[in-house]
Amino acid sequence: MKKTTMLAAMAATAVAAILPSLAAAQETTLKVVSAFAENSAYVKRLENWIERLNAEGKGVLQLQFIGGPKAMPSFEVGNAVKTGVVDIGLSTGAFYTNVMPEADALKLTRIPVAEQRKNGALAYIQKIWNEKGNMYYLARVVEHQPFHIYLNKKIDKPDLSGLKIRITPVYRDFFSALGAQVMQTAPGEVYTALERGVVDGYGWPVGGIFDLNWHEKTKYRVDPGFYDAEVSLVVNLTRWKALSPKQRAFLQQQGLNFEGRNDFWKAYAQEEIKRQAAAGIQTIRFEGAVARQYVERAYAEGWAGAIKASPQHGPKLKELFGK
């Protein structure tokens, strides 16, 4: 009896010792990196989301935020997710066209992401991202953010001839069609380029220029805006498949919750316009038929570039992303 009792006690002790490790094994931590600076509105909202997720995901899933461009250059984030260097990236498709050219087409959506989930657009995106990028497209967490041209020199018509404009792939086709001399740089290099006169302006969404202090070197914003800024969470597909069904379901729901808060960006856009005016940034506004032609040309050039880059998927994306 004594021997039996002793063996039982030893077994109980052993089980107690391994229980914490078993619990830990059930909880997985994923590394997250951002293509945007830590002080940007995009990253502040990301960090709030991670905090909520970690609070609710104890014992299931945790996220560890590694940082922004100081930890990894903006244009390397997409490939880092593809290859599994990091598990999750917050980026815009324009920053990882080196992984797949289709990524840049996300700017051309003319329907909200909720509708994209209903009409099959998100399912088609998922297919491309899985096959070409080894990525799981988790959620689009920024929308309702039109792009604008910001300038240091005044123009009176949609013509950028003689101007040097900083771009990402988002604007290359459109700005080139307007006659600009385009040059691509990472966001962290734009302030110096403006300060030294290397560029006369840049393309950027309605919000965010204050995060980078670009307002100090900006005189004009051109209206109306065009396209819709896209920032999304993408997960390494191999890592996604390695998660348990419970972990995938949890992360998916958390991503949808984040995406469901996108109405924030509507009010944010209006506040940023007021803030720009208060900072002395003047508006160059195209009106009537000129404005309509300007916007439609933006989309025409954007889709021409997207279809040229991806004849296989471009036409279908155009069909799904239209009004």
Second form
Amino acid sequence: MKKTTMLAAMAATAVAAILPSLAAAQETTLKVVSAFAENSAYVKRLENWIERLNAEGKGVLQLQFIGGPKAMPSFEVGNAVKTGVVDIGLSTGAFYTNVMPEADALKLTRIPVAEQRKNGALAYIQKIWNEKGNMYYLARVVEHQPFHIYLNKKIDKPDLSGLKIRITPVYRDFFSALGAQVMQTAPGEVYTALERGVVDGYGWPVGGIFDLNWHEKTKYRVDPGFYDAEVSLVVNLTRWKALSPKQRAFLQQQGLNFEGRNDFWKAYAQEEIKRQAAAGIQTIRFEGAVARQYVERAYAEGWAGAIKASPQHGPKLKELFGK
Ligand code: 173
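Having seen the form predicted alone, could you give me the form predicted in complex with ligand 173?
Okay, now the whole complex, with that chain kicking things off.
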């Protein structure tokens, strides 16, 4: 054997000997927090996803679920991801408008996320999230969940004047335009606000009102729903970039797998509607032209707000979010 070949062979043996320990040392664990309650469907699915990911990611990447709003207040998760206090957040844009006003616009998408990945919408979101939020937008894991108004008092037309309604940024422009007196709270404060009569109703998606027992204090759901609830996984961008190409590819693929199971939410919406009816919650249903105008008003007010909040990106997002 020539001397150089011999040296190369020895070097290869040495590398092979230390590789397993190197690989083990390269396994990274990322911390995940949720802005939504521990017992919600959002978080149950998150935990299932993490379990599978950890089984498949041995030696590559592991996720550790820290908890929900008991571990960190809902409206702080976005900023915690931005600054790297946590590595991954499960949250919705409405909860982190303090990071960037564009975040709340994700509720206005009228095409599924699979299509957003094809038409450039997601690439545009990615750029904003990277630049303004120091976040990598990994996956949208809730879709097909329109928002509704839930009330204790009856209305017979799209008019909320004289009513106090619990909101987040999601509903502010629309409910204000309908005449409501609005009051922002985290989900964790809704029950008490209803109980004390501080509010006459609240905005929430079609699913999830049983998780914090709001059904006990809810008499009506107003139909139709409007917008599409967005809940996504966002990753601290610095941490994302520090992962190896293999770890990034693995996490991205896992995120896409999760996103690919969003049809679940269609069935969940139907189940929740039935469950609400069984719990005695009545439907106030606008019909025909009134219903159409109600929904179009929601989008018109929502986009006016989004464009005002971000003259720079609002118009482009509107173009990309479809209809
Ligand atoms: O009502 C809310 O707290 C809210 O904004 C929201 C957004 C996405 C999913 C669920 C709730």
